[in-house]
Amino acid sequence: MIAVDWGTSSLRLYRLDAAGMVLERRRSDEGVLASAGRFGDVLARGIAGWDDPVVLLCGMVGGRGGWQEVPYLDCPAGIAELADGMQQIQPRGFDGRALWIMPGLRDAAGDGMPDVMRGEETQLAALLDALVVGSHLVCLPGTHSKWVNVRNGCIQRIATAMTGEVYAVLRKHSILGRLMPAEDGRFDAFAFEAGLHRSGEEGGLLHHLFGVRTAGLFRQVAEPALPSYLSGLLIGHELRGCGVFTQRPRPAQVHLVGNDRLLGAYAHALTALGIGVQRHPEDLAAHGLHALWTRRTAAVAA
């Protein structure tokens, strides 16, 4: 079968033999944005060579502007809930192919305010029922980060936190950026700290923000190092505000997905804090996919 990672700046395609291992994997920049209008051409492209039948998929393609749009699911959700929330599309040109997309999920019983997920829920997948007994805290570090409760096998609720998007705009756009170097450079371990450590203080982070200028000015901190202290002052009101913080007891552990710049920064930031970490990496979408097929044509079987 053929696991589709389809997110709005990035495609992930991967080629699974029937113990869902992966064969074959390939990458490309044409996420959902840059695809609108030609997902099948896209597709097609990116899948060629390739003749499996079954091809799945998740991610933003399947959200409101992508493909087609399959409607969120409600938590509490497990394994049996989304592949039974999968959806069959019949696009032009996959004539003997089979494509199913994703549902993504809903989180309803917060604040009033709505929390969702679209791609994530397939990573989760893959972690469900090693994490069945008991409850997990796990974070989804990205442009938008995910922090989700599992329980029992069950996804019972998401908070996310736009902390990538928020950096790299005030990274690229804003008053801060420039006394920052062009481009990223060498991770700043103490200044990182430094912005972890200002994130408990008073003031919140509007005025925080304001301080990695006048950091940079007088030289508190480096303007190479810079970079470091508001990656880490982000993070950090993340961790405070939707994250470790928030959970009564404060979790011993949480399980970090993703790639291993992002893990490297939150691992730092969660140990720092004493919390520990478990790594897995973030080509669990693959293995989340075809665990959540193999339910769904066993109950089909049954």
The other form holds:
2 protein chains.
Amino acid sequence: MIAVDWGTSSLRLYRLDAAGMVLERRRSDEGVLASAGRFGDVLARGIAGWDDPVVLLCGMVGGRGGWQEVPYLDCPAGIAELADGMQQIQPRGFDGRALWIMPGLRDAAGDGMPDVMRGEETQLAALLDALVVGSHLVCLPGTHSKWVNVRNGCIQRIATAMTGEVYAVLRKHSILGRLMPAEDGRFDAFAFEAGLHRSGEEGGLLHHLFGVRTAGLFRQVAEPALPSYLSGLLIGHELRGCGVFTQRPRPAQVHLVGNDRLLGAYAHALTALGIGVQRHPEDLAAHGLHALWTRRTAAVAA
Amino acid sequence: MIAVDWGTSSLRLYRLDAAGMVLERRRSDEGVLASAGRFGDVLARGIAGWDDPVVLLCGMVGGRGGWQEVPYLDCPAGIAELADGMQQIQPRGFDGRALWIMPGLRDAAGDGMPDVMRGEETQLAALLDALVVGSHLVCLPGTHSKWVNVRNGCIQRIATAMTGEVYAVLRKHSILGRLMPAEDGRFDAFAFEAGLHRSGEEGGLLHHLFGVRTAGLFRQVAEPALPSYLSGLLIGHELRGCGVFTQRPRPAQVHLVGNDRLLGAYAHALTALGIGVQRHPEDLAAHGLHALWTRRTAAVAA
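Now the other one: the form predicted in complex with a further copy of the same chain, given that the block above is the form predicted on its own.
Entire complex below, previous chain first.
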């Protein structure tokens, strides 16, 4: 089978054997935004030479503005609900293949505003088998960081923080970026921890952000270290606001899913705050799609 | 005398009589950023035809990257310290005139990071005479909102929130802006209050920002009203973080200084939170410069 993780800005394709082992992988920048209006062509080129009959897709490809919108499922949802929610599409040019798109997940029971994910639920599907017993907190850091409560193998709650995007727009378009070097450079652990510590003080994020400027003006943080200070400040606010600190009881550890660089920063922050971490690799989506397909075909067979 | 309020992005010039009455006013977009390297030319053109011998300047013109940097004074500071801190400059082309630049103010006793203002201290100078007795909280909303504690006529503490700039960069450069109409349009009181209310709930600003997106996705807030929702959310976080809520005892009223549109939003938010407001006009800088000059000349005469 072929597993496709098609997000807003990137496209990852995997060819899997029956046991879910990755045989080949491909990657391009032809994410959903870049592929609008020609999804079929992009996919056909992406899987050229792979003759597997089943193609499973997850991510923003199933969102509004994607290839075909697949409605959100509501939490709580586990492997069974996700497998059952996938929808077959029949675009032209794919005769002899079965194409399926995963649903996203919505947490409507939330704290005043619904929260959603699309793509991360499939990464989580690869972990759910291991999280069948008890309560677990999973964090998938990124442009929009996802915090997910898993209980007895079901995704219960979703909370998203716009940490990565806020970092990027402030870095690139605000007065804070003007004090910083053009590129992020080396991670500065001391400045990162200073930002993390600052996030726990009075004043709120909007005030603390101005402190990034005065930290630079008065040389309390050296200019090359300002990006790390800003990163620590934002991640600190994320953790204190919607992460581990709102959990009762406070969890002893957090499962982290993502790329090494991001996970390094989050692991650093959590460890500094006395929380344990368990890291998982970024490309869980292929394994999740395999698990969901296995579940679906087993259910149909039964 | 001539009073000049020379900020980052705008230049305002006033001709005053001896009693401080505004005789004429001029305004241009030739702020400090646009005037770099040719401050003398811009000023000469700005005051052409006004032959008054004294020219007083305040704002970023005295900051790093301005015409000439005038060091920050430290809080607490009142009229006397500010008047004493102004520095004369002698650029070519202004024979027969005396040019003075105001100092900025720094609060180094702060909560972990110094805070600063440059320009607002001169606006405040126009109010200090009226705030001689007791404690007062003044807010000057804007790109960088200033919250100022005044006690017995002295500026004691400064806290800045980057509310206006964060609004602008999210509006223009983030995924939140994509859901909104190109222009802000009419203020929507209902959406503004919903955002204000949301700011008091659990989750933190980075999480609440993602809720602006889901509010749009699930039509909980109509698209034309999303800018007002975002504005209420950010102003709410500002008020709760570094505004009235950190004051002990909580103040019964806040002095607001600024333009009508901004003051309207802040007055709306404060009133909704049960705090009284007293509004002051935006162009206090000219009156402040007159008050400081009067004080300085009186001190020199004595």
